[in-house]
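In the form predicted alone, a lone chain appears below as structure tokens.
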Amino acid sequence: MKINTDYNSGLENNLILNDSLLILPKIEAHSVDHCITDPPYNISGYDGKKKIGWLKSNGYWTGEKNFNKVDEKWDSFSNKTYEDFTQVWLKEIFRIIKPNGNIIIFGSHHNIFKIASILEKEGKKILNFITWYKRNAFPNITHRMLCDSTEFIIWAVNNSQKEAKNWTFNYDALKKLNQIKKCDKCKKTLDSNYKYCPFCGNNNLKSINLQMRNMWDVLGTPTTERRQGKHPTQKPIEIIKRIVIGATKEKDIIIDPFAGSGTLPLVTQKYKRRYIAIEKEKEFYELITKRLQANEQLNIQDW
């Protein structure tokens, strides 16, 4: 397998074994017409985390549920240390997309409140705040505190709150995505899994299309799209696809500089965009080709 450590503007996709913060200055100003990507949450290294002492010895979790925290050294830094280095690689953002393209970033409480933080201080129209939903989310164990079943998406605009305009935004492509149910009988849209209305007990349901929320029920990654290995945080390219169809158009390249598993290339390349994506470790560079090369078939609607 051919490695590619740098970045090369002649070539249609970049898949890059390296470390963003050392390629994304070599990205020429305003090359790249937007930024898809899901950074690390720093959740395995902040300051005053505590060890959950009791894990080891319990036999049900490590054992029987084969528990395991992401506990990962790309993912780890002192709270200062997260700041300085979540301001560097957004200011290469900044600097990289086009004026007006779409910067969307995943996180969780543990991030994403510094990085919204961090876009307002910069000046940047905010667009959305979007809440996946995983319904199959892993149980709190310590049973001291809500289960954690959500994520979150910030969508921002790179120009500031006055002069953002005539960002990508394909309303229509979306709302084909968001086929729900309405009652014949008393009118009321209903989840799309209903076989009758709760309201009234009619049947007769009718499948119909809404614009899409920013609340998105989306399962965590199955089984079918980790054939090739397994990363800690992979996400389900249901919920890129919806991004990528949303927020860019054929032929856009896209960047990802925490590549990851690889989702958001698999997703350009079936949907006609184009992509730079930049990881560091070299056991998921691997897994990304295989991804790529395997085209990955899964049993996913319109896939």
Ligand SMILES: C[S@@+](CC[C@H](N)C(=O)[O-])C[C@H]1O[C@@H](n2cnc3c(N)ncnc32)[C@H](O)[C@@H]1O
Second form
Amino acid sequence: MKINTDYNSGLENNLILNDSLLILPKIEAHSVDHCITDPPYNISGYDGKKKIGWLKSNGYWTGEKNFNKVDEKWDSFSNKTYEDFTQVWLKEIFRIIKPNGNIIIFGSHHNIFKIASILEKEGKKILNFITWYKRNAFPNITHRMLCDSTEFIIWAVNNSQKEAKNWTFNYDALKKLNQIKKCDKCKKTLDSNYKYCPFCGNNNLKSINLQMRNMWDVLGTPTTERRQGKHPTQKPIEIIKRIVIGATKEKDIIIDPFAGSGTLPLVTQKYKRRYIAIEKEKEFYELITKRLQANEQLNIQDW
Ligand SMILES: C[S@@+](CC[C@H](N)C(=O)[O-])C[C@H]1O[C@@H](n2cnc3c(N)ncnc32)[C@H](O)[C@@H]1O
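Counterpart to the form predicted alone, namely the form predicted in complex with the ligand:
Shown next: the complete complex, the earlier chain at its head.
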């Protein structure tokens, strides 16, 4: 397998095995259209966090249920180093992305406020705060709090609140992806899973397309998307597909400085966008390469 460790602006796509903090400064200012990324959330080891001894002591969850909490070296920072790290990579992203390009970042309650606060301090225009609801989330086994079943996505524009204009927002394409049912009789719009109308009992339901809302009900990554190998925080294609289709145009260059298993480059390849994907772990870099190769043999209708 050929391994590429540096950025080359002459290439159609860049897949780079390296630390983003070393590669981002090499990329020319305002040369990339958008950033879509899923950085470390720092759920593995922030200051004061209890270690996961209680989980390890319970063989039922780790053994029978095969439950593993994210506990990765690449995701382990002190609160202070996490904030510094986030500042550094985000500042580079603001420099690299074209004015009015989209900057779309994933997070959980552990880190999303830190990211939002930097965007606010920099005065960036925030378009949407999307809640991703995972209805198949693993139950909270401590029975001491609600089951955490959401993640968040901030959609910002690389410009100030006042100056931001003409950002890419593909309204019609997103609407086309959002097919739901409408009752022919009482005219209520319904969640797509219904076989009959829960309001009037009518089973004559019509499929319609509706403007997409900022709450996305998408299952966690299915096993079919892990055929080439596993990544502990792999995002489902469905989520990344909505963002790529909704926020970018064909041929746009999209950067993901924390590529993981490569869901972003995979979707950009499928939808004829270009990518700069950086991942510092060799194991995951190889997984991305395998997923991209397998993807080339698939039909767009497959997903
Ligand atoms: C949350 S995961 C991304 C998962 C990805 N969205 C997917 O669908 O598979 C973050 C990834 O960033 C990588 N990473 C962390 N720090 C990095 C750095 N400084 N430079 C490059 N990659 C980094 C980790 O190895 C990890 O694979």
